[in-house]
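In structure tokens, the next block holds one chain alone, the form predicted alone.
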Amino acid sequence: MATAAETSPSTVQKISLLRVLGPAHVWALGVGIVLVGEFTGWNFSADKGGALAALIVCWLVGLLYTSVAMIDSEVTSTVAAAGGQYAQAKHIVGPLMAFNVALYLVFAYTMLEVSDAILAGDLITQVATENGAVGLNHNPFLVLSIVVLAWLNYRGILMTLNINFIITALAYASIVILFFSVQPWSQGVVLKLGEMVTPENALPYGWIGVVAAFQFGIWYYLGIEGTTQAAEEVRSPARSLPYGTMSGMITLLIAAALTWYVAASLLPWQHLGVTFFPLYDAAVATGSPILKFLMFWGTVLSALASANGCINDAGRAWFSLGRDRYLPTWFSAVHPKYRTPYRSILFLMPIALAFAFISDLNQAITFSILSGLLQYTFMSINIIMFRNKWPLGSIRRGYTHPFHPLPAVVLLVLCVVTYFAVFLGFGAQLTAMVIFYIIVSLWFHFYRYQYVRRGDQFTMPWPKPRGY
């Protein structure tokens, strides 16, 4: 049964979001989320495949998610609004597909969020019991965590970004330090890769393993799409999403070079594949108690960020999903004093706790990366569908990224590799989601889609497509 205010007159939103982001903050949106994925996440690649299948897959997953940031930032400097790929999916494709995109969006940091919270509430655990706390578990640390970021996001966009711009520097300045202070010229002085990585056991599994090695090889950079969550608050969505989006890949880019150079050189890959914490233990096999603090610290740093970010686009995805009806209106309503979705944050909130509490870290990993593919995969049909729709010249792009439509198939092979290799480690895990999504895509058209405002939803001023 509707609610009264679904079938109330449309009423103006008085209250909007603030334009308040430059590239900085962009950078430290898509940045903030992502790093974590040096920190942990990676290395399991190394259990799949081997050391050097975690390498291969490193710059494989990084053509992907360099064609994801070139396809985001031409869509989303030209669709710039709140909701990001589903802005875009309710413009180019239609209400079903963009519902669909909300959910995998949702979903993604929700759980994304979830892990980083896992993460950095066991390794302060794993730390304090080293040194001679009693008694301790993760989850006070989880609920800090979590309630803390959800509360500094309810705050204003502006402060948690610029928080988060400054935490993020910090995390990825340890990385930058640790890979320096091992001197990394000289192979065989602290760096041992030729005794770490030899020919009998750089692929273990041969080429099957470099495959498997696709799941969690896309943790390096999962995530940098977030930074079009904050489409409708930058001050000039199509110089600031671009440069943001574009600036924080290539920053990641050298951050997985770097992480993995040192870790493959330092930990064996049997244990490289399976520690939570390679570039902490990276710095504990080097014996020296100042990387060792500076990767505790790095590491903790890092899950924040990501949890902070993961907070922002998530609630900003519901929020959207409010506004155009495809839920409640409640969820639409932005703070009067500091312009926020307020709801929609604490609304995901509890929901974040009780997945922290009844998942493990790997399976937290599994359902981020999983609905990220889901949303990859409509990428790469959208970018192709948006420039026969609207050819180059029919109306103003931010951006035109190059080689149309090249990213866009390389983006749809490698989610298909993808696809296949979470398939082989989380077969089960994959088919539930997929039905998930069936039974909830079902709920949408046959109920949810009859309180609609289809009209209201198209706030592009473009010229009618091509072929209509």
The other form holds:
Amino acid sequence: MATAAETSPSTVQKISLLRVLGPAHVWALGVGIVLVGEFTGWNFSADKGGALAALIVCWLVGLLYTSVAMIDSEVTSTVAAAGGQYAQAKHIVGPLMAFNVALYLVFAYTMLEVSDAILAGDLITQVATENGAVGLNHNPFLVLSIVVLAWLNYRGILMTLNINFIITALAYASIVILFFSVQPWSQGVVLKLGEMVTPENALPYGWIGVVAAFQFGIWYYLGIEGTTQAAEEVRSPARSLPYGTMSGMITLLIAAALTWYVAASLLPWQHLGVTFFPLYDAAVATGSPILKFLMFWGTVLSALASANGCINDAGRAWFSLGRDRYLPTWFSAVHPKYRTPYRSILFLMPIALAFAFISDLNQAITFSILSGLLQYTFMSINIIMFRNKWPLGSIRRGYTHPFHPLPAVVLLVLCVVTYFAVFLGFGAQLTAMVIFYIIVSLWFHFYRYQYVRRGDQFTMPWPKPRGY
Amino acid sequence: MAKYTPPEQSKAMQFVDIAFLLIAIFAALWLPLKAGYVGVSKVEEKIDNPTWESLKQTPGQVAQWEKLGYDPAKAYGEIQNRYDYTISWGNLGLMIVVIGGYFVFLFRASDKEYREVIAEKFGDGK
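Form predicted alone already given; the form predicted together with the partner chain follows:
Every chain and every other molecule in the complex is listed next, the one we just looked at coming first.
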């Protein structure tokens, strides 16, 4: 088996990832990963701060992710390599940061994949039980979804993302159909926003609840930055990545607003805050069997699309670590026929399965959010370093985002607010996770880095960075 | 700068590295679950024999609860369990120190490694 980092270029031809993707695939990858956030997860922000807090953070966290998408589009359209933010960190900050960023990606996506599998398994089990099934367990559904999707990813990225495009579009259509079916223009007929969200219960914890709600507000959009993982497999990174990412962000902002409006108008905020299936429950509250059927499939398809994209992204981040010798080079193998990072995909599969069995939905979601948050903190600093080391005009950029450094500052401020939000309820978990990153960082810096080829870490055809 | 040639790593040591990372990953994700650090325990505001009125639900809200298949006893747990946002300043300080220390170390150590990368890639030239 050819292993990219083990073979000598002079003796064996390198097997690389295939450049077969266009902007629609980038959209499908980003929206596919994230759309499940409308079907579950975002609503826990209502639990932390009330229904109005969930809406406020929908907008403010939307601002955070718009900053993420703008920054990411510029850097990734310029650093077009598998691993996305990992490759960015390697070229702009340094190897240790790159190692950490890759772990953020792997953790965020693997735990998101776990959340997706749990969501699909739980909903299928619940609906089957409601329809008379007895003694049903969600475990077989967890295994089936994770294993089948890993196999799909093993077989090739083009088929994987073509399927993702279709099921993501179907899941998105289910939200739009639900929205128009409940006559959103006629409050009081089906929707009862004025009765569900009142001045007395809109912010039950006051403004501290709004801050606390930031934690799960992240879930509205978590994963849109995953579009960059496909950088090495798109035909035209400079065009496809900004188009795919920004159109994906617009798609999600619309979906988030529709979702909040329908769910908050149909469900009491206390139930909205704790249910695992807010849109499915909203359909139940309409009393329409057709909408119930539709939202069942919308939820399941969104979960599968998200898990599918997560396996794709986590596998590529892990593959990149092996290729650069940050991890054993065994992981850097590319399948000779399917041209996929198959060892990395297979290695991460049992880890996802293990956590699907031992954690529940909001725990898995919290793990994913924490890793995402660390990554966004990095991105806000990364873009400032990028512009300082290579000012505009010094290198060719595929896309230049406007208003710099405003998006970076907004992103950093919102990250700090979100750290505090996580502290309000999940502080011990955040501290434990950061201690993990400190330990593995020490391991990398003082031990593993000896195996890294220094000059090979910089592969872009750029001039020497300013200040070095 | 002279080109750095890394040592070859034996297959056994590659396996040890993979095992270390696996253990670290499971420790980071599983131990907080096992130790009960995950999630937050809410405070229950107790009401005996709950009714929709005592749970402060309006007629419109009651109608939606009932469409979802809830009665006051079943809805009680969802309505009466609430977060406690009393701030522990000691824990907040610890979290700030840990996160701040982590990022400071990360950027400083990365910069040291990055200088080696740039020196080997570009030498002293422009």
